[in-house]
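Take a look at this single chain in structure tokens; it is the form predicted alone.
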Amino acid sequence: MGGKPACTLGEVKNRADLIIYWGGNPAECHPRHFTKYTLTPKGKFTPNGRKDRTMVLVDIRETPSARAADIFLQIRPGRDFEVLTALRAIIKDQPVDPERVAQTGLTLDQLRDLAGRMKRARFGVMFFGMGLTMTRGKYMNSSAILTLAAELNAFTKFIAMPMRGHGNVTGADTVLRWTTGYPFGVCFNRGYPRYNPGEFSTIDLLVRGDVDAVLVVGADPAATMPQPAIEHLKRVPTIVLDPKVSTTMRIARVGILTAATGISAGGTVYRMDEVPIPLRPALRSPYPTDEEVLRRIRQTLAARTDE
């Protein structure tokens, strides 16, 4: 599960001649995203860069990512599965009903444009952010999009990326994935990993409130998550390992400041795309790293259990 990646950037930087953004911002959230991966770099397939390539932005509102898109479908919020999902019958040559489709905010002329696009396309890419993933379906939007690029391989070659949005999150994915067979939304508690997003998922435990205790590692969900996990966050015992005093260490019962991984400790991290790339500190810091402290945790606890 942690070997070679499925397609790296670089991959995208040369072949890719159609480039769907859905449910992100690149422009503000990733300003060199379009720059060195995707849309003006030549690479081997694509020697004139940005003229030899397609952008399309899916988005709900029109975000300063639209001004460097070729089309722009401007969805209603919460519709992205039923979007998505007429795309796999449009391609699949199946009826679709054209009075659901308007309720997308879309026409169906615009989706079978799109669905016409990706299956003449000689490599295709969506990449797909926060606006999918974290709106109505979640993780069934999630599921829907990987399974429409899985199912336009019958016809071309497409794949799917996640705009990550914060430091090695796809680093904590692959480790999770290696170790347990799953990215995310893992749960131990019958001692042995089990699967299941939307029940497993942090948000979905926090807003249930079906956690006594939460560890977090370098990680802000004070700042970014909806406001019942940060309530709940607030009533129990929260522990914060970070580098910086964050919005979540504020609140927390017990902070503790870390080095800054790849500043001041070495360590490894991943690409969005899961190249690992090795860090080397640059400098030195008063403050333990994240694996020391783990680790002296995880000492007294196991002290505590032989006693």
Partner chain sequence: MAVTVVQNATCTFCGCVCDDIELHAEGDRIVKAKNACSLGEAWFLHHTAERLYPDALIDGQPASLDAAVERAAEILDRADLPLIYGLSNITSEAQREAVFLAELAGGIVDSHTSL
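Numbering follows the first chain given and starts at 1. Model, not experiment: these values are computed from the prediction. Heads up, when I say rigid core I mean the largest set of C-alphas that superpose within 1.5 Å between the two forms. First, how it differs from the form predicted in complex with the partner chain.
Once both forms are fitted on their core, the CA shift for residue 68 between the two forms remains under 2 Å. Once both forms are overlaid on the rigid core, the distance between the two CA positions of residue 249 between the two forms is 2 angstroms or more. The two forms, fitted on the rigid core, differ between the two forms by less than 2 Å at the CA of residue 150.
Target state, the form predicted in complex with the partner chain; input state, the form predicted alone:
A lone chain is what you will see next.
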């Protein structure tokens, strides 16, 4: 893995002349991405806005986002890793077998055209979605696209950015990184942070029955997780903090109602490019914020431990 070549969405707006979306459908999932950050805004080095940019969409089906694209590349499901790896080879003028490329659903000419555009771009960006990261290959796909972006920097400026959903999921990565050194799945049972996806990731922990209590905040796993994981949530004492009585709160031992983030609770949320943005809540909630409740639980726990 070659790290994550990153930039802000402001840099994309002002500089990017090649925008590639891979395994994502911003027209329906991030509706203002095109108009606020990537395609139509007029930037310092993209004074003509849309006319100064080329957009490529790579996906397994023609989503509504294809209408915004100059080039749509339809690949076969589960072939992302092969396409990314072929692109890495073509960019370095390595030989590529046209028959094996054909198995991806694209022709070698299409990939050569894309590779040429990537190398000729002044500033290229690849935004990748769950169509890449949650299908066959998973984190190896993420690794492949980040490596491709890193290697393109031998020719031009190129970055890759995940299209994060779910409000502040980017903040969770960022906060865990600057508090523990790791982005998710961090275990403190030895008194210092340890990181091991598979061992300390939630679904694995629940399915194996490794944890004997769960506190859920800012999520509703009982509505989305696989059944064996939900069964374990029912088995152990579960505490849920949520602005409404959620599916998970209904099966929990303790439920605490909290103010809704950004609606009636203030604070900071990280945008997908890891820029922190302050909230301006418009309403006053009758309930405390998640932050206040977590702090009170921690203080009460600390008092118990001191006894």
